[in-house]
Structure formats: structure tokens, C-alpha cells
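Read the single chain below, which is given as C-alpha cells and is the form predicted on its own.
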Amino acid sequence: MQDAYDVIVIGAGPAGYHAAIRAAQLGLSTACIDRSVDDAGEPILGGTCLNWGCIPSKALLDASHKFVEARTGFAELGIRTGAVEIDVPTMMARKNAVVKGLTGGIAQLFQGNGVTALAGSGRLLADRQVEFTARDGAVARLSAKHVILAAGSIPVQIPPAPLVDDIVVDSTGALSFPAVPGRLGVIGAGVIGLELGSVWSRLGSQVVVLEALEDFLPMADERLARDALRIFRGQGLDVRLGARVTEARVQGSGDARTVALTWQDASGTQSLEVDRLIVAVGRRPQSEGLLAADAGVTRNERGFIEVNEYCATGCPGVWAVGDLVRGPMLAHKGMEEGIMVAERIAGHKPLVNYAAVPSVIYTHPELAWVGKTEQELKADGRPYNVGAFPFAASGRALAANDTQGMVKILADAETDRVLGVHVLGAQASELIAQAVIAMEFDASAEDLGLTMFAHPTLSEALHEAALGVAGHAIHMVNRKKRG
């Protein structure tokens, strides 16, 4: 191991990686240090994504929807089949090999690309020094002309529900349940809680979802946040709003254990027994520890590490990405800031468009948007056009028999140019793409309305709903709202 490089990175997960990556490719020396390490011990990137967070929740959410479209929905298509059964084992380690095959993969591209992965944790000192502790307790100062943190974020949790063994679960331990929990508790009606939620209740769980806000996804558009609660109670799960949790006790013994969930909402108090918990109440930065007093980095009073818009820090040399830095904690921002980072450093001008990040819930229906809802463009007081499409008037959704939802574009009203889209529907976590696209090329919504669709495509309600923004939507009655 060389002591001193171009580029430290401090964390291989999305951001760290690839980050690293890019600035290996484009010349720098480079080093990432992550402490991760698989059930076994053994040390593994890729961080809380590749291993505890968006790509194992998909493999089960997406074997989960499977399992529920074999069970009801084949026999509207004319497919018949015997009795459905759901192997949980087997379904764990189908998940369990998607992520080994992953995070081997940046293993794979490290080398490829000349990285030097270290397997300890790393600490910012002064003067861009790196303290870093090897997992055999062995320390070393390395430095480097610039240093990237990228350390990435962990779940919060709350004092009325500790974590106790594999009963009162965060995130990464609600990926594992050995089987199916007869009653299922969710505290947090977020991203996770929803996505967590919704695994186990097609797989057979009757569960309960706690949110203390007395509004349903706040960070979506009104209508469409509206839409996915009526849909989500219709397909079981119970969703309870205004629901503050003050107590979670793990009572009995063995395999008879259980928790006593206690809340307070309008009615007072409530009292509810399940089988296990997920607490899901949202993540925060993991950057407790990873700067000395006098590194020169600024940490906020949540934790957050102060940057500017390059995320820069007010120390020269020094950058942070990801969870650790302000935005939504997101694998694809974290993804494009490390390359900025990689890329600044090389001399080269890159900047991450902030306005044009997507956001995605991976249920189904899957939920997915990006710019502005109408709720804010109302609150900023700025004139915008309204387009929407159903998909229930879709002929590809038709044909597939998947046509909950539909597709909202707000345009401004003096220049039509595109605010933001939103989407609930299935494989709206693909169709965000083209308005991320159509928005990162400043397109108005006549732009996309002149832009051809291959039909029949799931794509073409987006289309419809570019038309609709200036009344012109061919296959439906045109209703042109204007804000």
C-alpha cells in the first residue's frame, strides 16, 4: 500500500464508487476506503444500495409482485395455474446472489480501472491527510491532493422503538425476515416503509403502517400521492396517518415474542400487537467520526457536511457527496456528484442539474417524479399549464391489464416550458426518464407533443399528456387547467 495518492475516496458505496472510478479513468491515482463487510466478515463494496438498501429491496419487491401476479391476476389473462406458493429461503437467496454478483462487480471494475480498494475506515485530518485503520487494527497516514467523502448515510432511529434483535427491525433487517410475519408493524409511511410494506403483504403479512405526518408523501404531487393511498389501502395495506408512535415493547419469549405498539393520533390513544417491526422513519448522514477537529470541514447541526453547489467544502482539496451532503438521499444524485467531483478535479467543468433529479417509490403501481408539483409552483405563485393522461385510456396498458394511475405534466404558462412531470403507474421508474431528459434539454411541452412515440407504448400517456397541457390530447375529452 502506497502512502500518499491524487484521490482518497472515504466510501464505496454509488457515490464513493464511482467517483473513484472516474478518477481513476481519467488519470489520478486513486484509493477507496470502505469498512463494509458481508455476513461472513469478509470485506464488500458497494455500500448500503448494492447491499442493504435499493438492490435487494427490488429483487424482493419485484419476486413479490410476481408471486401476487401468479396468484390472482393470470387467471384474468386465461392463464391457469395450481396452487401458488411462496418459497421465502429460496427467494432470500436468489436476492442474496443478485448482490454478491454486483458488489463483485466493482470489485472487478476497481481492478480494471487501477483503483486501490482498502478495507478498514478512513478518518479526515488536517492538511488532506487520511487516518486509515485497516480491519486488522493496523494504522496508517496516507495523504492525497484531494479527498472525497462519501461515506453515505445511515437509518435513523427513535427512542420509543429500539432495535432488538430481528423483532424491531431497521431497513436492512426487514430485507431477511426468514418467513413471512403474520402481523407486520411499519413505523414511517416514506419511500422505505412503503416499499418494505408493500414485500410483505403480497407475500402474506397483514400489515400496519404508522406515519406521524397527517399528510400521505408530502415530496409528491397532491394527486398522485392522493391516487397511491387509495390504492396501496385497496390492495391491504393498512395506512394510518397522523399515527405518532410513543412506545414499541417486545414482550413473551422465543419464537412466542411479539411487539406492543402504542400511538397517539386524533382519536387518542391506540394500542396494536404485531409479530415484527420495521422502523422506517428516514436515513441520516453517517459522518460521525469521520473528521479529526481540525480537518477544516463544516458539519451542520443534522449532521450534513457543508458544500457548495460543485460540492465542494470550505476546505481546499476536500469534497463530499452523496447522503452526506444537502438533496435528496438518492443513489443516482450521489452517483452523478462523485463524477463531478472526479471529473473537477481533472480540470474539466461538469455541473449536477438539481432541478432535473428523479425520485421513484418502487411499489406497484410504481410512483415516480421529477421538478416541481403543483403544490409548489401554487406556493411560488408561478402561472403553469396542466397536461394529464390515464393510463386506464392506454392501449398498451389496456392489453397488459395494468391501468391504475396516470401521467401529470405542469408547464409554465408564458414559455410551455416543462416544470416537472409526475408519474404513477407501472414502470414509471422507466418513464421518468424522458421527462428528466426533455427537462435536461429545457424542452417545452410542445416539444414533447411533436415528438413521435412508437405505439402501442406505455410512453405514449406521456405524449398524450404533452398534448393535453395546450387542449390537444387526441384520446380523451380535452379539459385544459390552467394554475
Ligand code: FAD
Second form
Amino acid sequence: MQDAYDVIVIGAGPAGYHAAIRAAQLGLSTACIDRSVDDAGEPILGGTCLNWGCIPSKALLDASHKFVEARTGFAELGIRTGAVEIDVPTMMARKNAVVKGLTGGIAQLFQGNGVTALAGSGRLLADRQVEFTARDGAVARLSAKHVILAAGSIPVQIPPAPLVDDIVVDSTGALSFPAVPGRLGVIGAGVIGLELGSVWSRLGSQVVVLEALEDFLPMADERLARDALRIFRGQGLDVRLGARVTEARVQGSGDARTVALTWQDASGTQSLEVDRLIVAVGRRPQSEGLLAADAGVTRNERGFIEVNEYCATGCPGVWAVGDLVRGPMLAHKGMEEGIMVAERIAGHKPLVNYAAVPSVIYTHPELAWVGKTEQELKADGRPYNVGAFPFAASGRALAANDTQGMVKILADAETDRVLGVHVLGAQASELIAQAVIAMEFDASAEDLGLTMFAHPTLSEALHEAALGVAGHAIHMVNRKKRG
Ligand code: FAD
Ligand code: NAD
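In place of the form predicted on its own, output the structure of the form predicted in complex with flavin-adenine dinucleotide (FAD).
The complete assembly is shown below, putting the previous chain first.
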């Protein structure tokens, strides 16, 4: 191990490993320190996203969706199956194999690009020195021209619901239940609560989701959030809003343990017994112990590292990216920040466009959006036009028997520039990329309307919604007849 590098990255999650690979591509000598280990205690790369986040959750979401389709959706299509059964150990083994393949892939990418992977803990000292504690406890002092902090985030815990074994769990535990819980409680109707609540509900759990806020998904467009809530409830997710949990008490012993849940809502004190409980009330930056007192980097009161729009901290040559800094805690946001920082270190001048970060909730239908919501535009007093198109009027959605939801486009009333796009529907996560590209290129709704879309596709709903902004969607009767 050499002791001086051009770049040292602390954290090999999506933000850190993108930064490290790009820095090495640009000819900088680069080391990436990560302390994550798998169940066998072996070092693993990829951080939360690959190991306990995006990838394992999507493996279970996709598998559980296929199970529901096979059990309840195929007959209508004229496909007869025998009894469809769930095999949780096989489902988990496949999920684990997908994760293993991808984390191993990062190790190969590091090797191929010349990134030195250091398994252990990193701590920033003064003058861009890094204290590296290897897995055997050996401590080394490394130095770098640039240090990129990418230590990510961990789940928030709340005093009324401390984690207990595999009974009261966070998202990591909920990705590995050994069997389908009969009754499952979820605290928090955010992204994780909805995604993992959906997984286990599809597999047969009776799921109750307790959300402290009165509003459902307040960060999403109100109209689509309302439609999504109705659909999710129809699927069996019992979402209770305005429910603040006051106690989660594990009772009984051995395999018979259950959780007595108590919460307050508008009607008073409520209670429920569940077999398992997922606590999904947000994540917080993993910045404790990351900085020596004289490191010269500022942490705010919530633990986030303070950075400017280029992810530079106040300390020259020290940068911070991903969940450790302000902005949405999303893998792709961290990836782009990591690449931006590596390129800035190499003297390039890229930017991250924070106005065009897509958000996706991978339920079925999926909910995806980019840019402003209608309620934000109203609050800003910014005049806008709306175009919306339901998948129920899409030939492809009808052919696929998957017609829930709609596309909604918000465009500036004066310039017609696209300000926000919201999609509730099958493959919304894929469709939203078109909207992100449109916004990156400063497209108007008319530009989208003038673009040719393949027929029959779900993407045509985006086209029709864009035409609808001007009041002339073809496959629906337009109430507003403009232009
Ligand atoms: P992380 O991925 O958290 O990685 C940080 C790494 O740094 C970890 O390996 C950690 O061990 C290591 N580390 C920390 N401190 C030190 C130290 N001092 N020394 C050495 N190593 C250290 N986002 C999406 O965009 N799409 C999704 O579908 C999605 N699904 C998710 C599902 C779940 C269940 C969860 C929990 C999260 C999901 N996320 C999703 C969020 C996404 O995982 C995070 O936004 C992303 O992983 C953050 O990347 P990061 O590189 O900043 O940090
Ligand atoms: P979240 O912020 O999305 O949702 C947490 C929810 O819990 C909120 O609605 C909050 O009001 C509620 N809550 C907080 N305290 C509560 C209490 N005491 N009782 C009841 N409800 C309470 O957080 P999350 O779902 O834990 O996800 C964490 C982060 O991980 C998210 O910010 C998201 O960016 C990221 N993530 C992204 C994806 C994705 O992109 N598809 C998937 C999973 C996670």
C-alpha cells in the first residue's frame, strides 16, 4: 500500500465508487477506503445501494410483482397455472446472488481502472491526511492532494420503536425476513415503507403502514399521490395517515414473539398486534467519527457535511458527495456528484443540475417525477399550463392489461418550457428518463409534442400529455381548446 495518492475516497457506495473510478480514468492515482463487510465478514463494495438498498429491494419488488401477476393476473390473459406458491428462501438466495454479482463487479472495475481498494475505516485528519484503520486493526496515515468524503447514510431510529433482533427491524432486516410475516407493521409511509410494505403485502402479509403526517407523499404531485394512495390501499396496503407511534413493545418469547404497537391519531390512542415491524422513518448521514476535530470540515446540526454547489467543503481539497450532503438521498444523485467532483479535481468544469433529479417509487404502479409539482408552482405564484393523459387511454397499456395511472406535464404558461413531469404507471421509472432529458435540453411542451414516438408504447402517454398542454391531445376529448 502506498501512503500518498492524488485522490483518496472514503466510502465505496454509489457516490464514492463513481468518484474513484472517474478519478482513476482521468489519470489520478486513487484509493477508495470502505469498511462494509458481508454476513461472512468479507469486505464488500457498493455501499448501501448495492448491498442493503436499491438492488436487493428491487430484486424483491420484481419477484413479488411477478408472483402477484402469476397468482391473480394471468387468468385474465388466458394463461392457466397450477397453484402458485412462494418459496422465500429461493427468492432470498436469488436476491443475494444478484447483489454478490454486482458488488464483485465493482471490485473488478476498481482493478481494471487501477483504483486501490482499501478495506477498513477512514478518518479525515488535518491537511488532507487520512487515518486508515485496516481490518486487522493496523493504523496507517495516508495523504492525498484531494479527499472525497462519501460515507453515506444509515437508518434513523426512534425511541418508541428500538430495533429488536429480527422482530423490529430497519430496511436491512426487512430485506431478509426468513418467511412471510402473517401481520406486518410498518412505521413510515415514505419510499422504503411503501416499497418494502408492498413486497411483503404481495407475498401475503397483512400490512398496516403508520404515517405520522396527515399528507401522503407530500413531496410528490398531490393529484398523483392521491391516486397512488387509493391504488395502494386497493392492493391491500392499509395506510393510516396522521398516526404517530408512541410505543412498540416486543412481547412473548421465542418464535411466538409479537409486537404490541400503540399510536395516536385524530381519534385518540390506537393499538394493534403485529408479528414483525419495519421502522422506515428516514435516514441520516453517517458522519460520526469521520472527521478529526481539526479536519477543517463543517458538519451541520443534522450531521450533514456542509458543501457548496460543486460539493466542495470549506477546506481546500476536501469534497463531500452523496447521502452525506444536502439534497435527496438517492443513488443517482450521489453518482453524478462523485463524477462531477472527480472531473473538477482534474480541472474540468462540470455541474450537477439539481433541478432535474428524478425520483422514483418502485411500487406497482410506479410513481416517478422530475421538476416542480403543481402545488409548488401554485405556492411560487408561477403561471403554468397542465397536460395530462391517462394510461387507460393508451393502446399499449390496454394491450398489456396495465392501465392504472397517468402522465402529467406542467409547463410555463408564457414560455411553454417543461417545469415538471409526473408519472404514475407501469414503467414510470423508465418513462421519466425522457422527461429528464427534455428538461436537461430546456425543451418546451411543444418540442415534446412535435417529437415522434413509436407506436404502440407507454411513452405515447408522455407525447399525448405534451400535446394536452396546448389543449390538443388526440386520444382524449380536450376540455381546454387552445392553439
Ligand atoms: P452509501 O451507499 O451509504 O455508501 C457509503 C459507504 O461508505 C458504505 O459502504 C459505508 O460502510 C462506507 N463508510 C462509511 N463511513 C466510513 C468510514 N469512516 N470509513 C470507511 N468506509 C465508510 N436510491 C435510489 O436512487 N434508488 C433506489 O431504488 C433506492 N432504493 C433504496 C432502498 C433501500 C432499502 C435503501 C435503504 C436505500 C435506497 N436508496 C435508493 C438510497 C441509496 O441507497 C442511497 O442514496 C445511496 O446508497 C447513497 O450512496 P452513498 O455512496 O452516498 O452512500
Ligand atoms: P422517507 O423520508 O422517504 O419516509 C419516512 C416517512 O416516515 C415520512 O413520511 C415521515 O413522515 C414518516 N415518519 C417519521 N417519523 C415517524 C413516526 N415517528 N411515526 C410515523 N411516521 C413517521 O424515508 P425512508 O422511507 O426511510 O427512506 C430513506 C431514504 O432512502 C429516502 O429519503 C429516499 O431518498 C431513499 N430511498 C429511495 C428509494 C428510491 O429511490 N426508490 C427507495 C428507498 C429509499
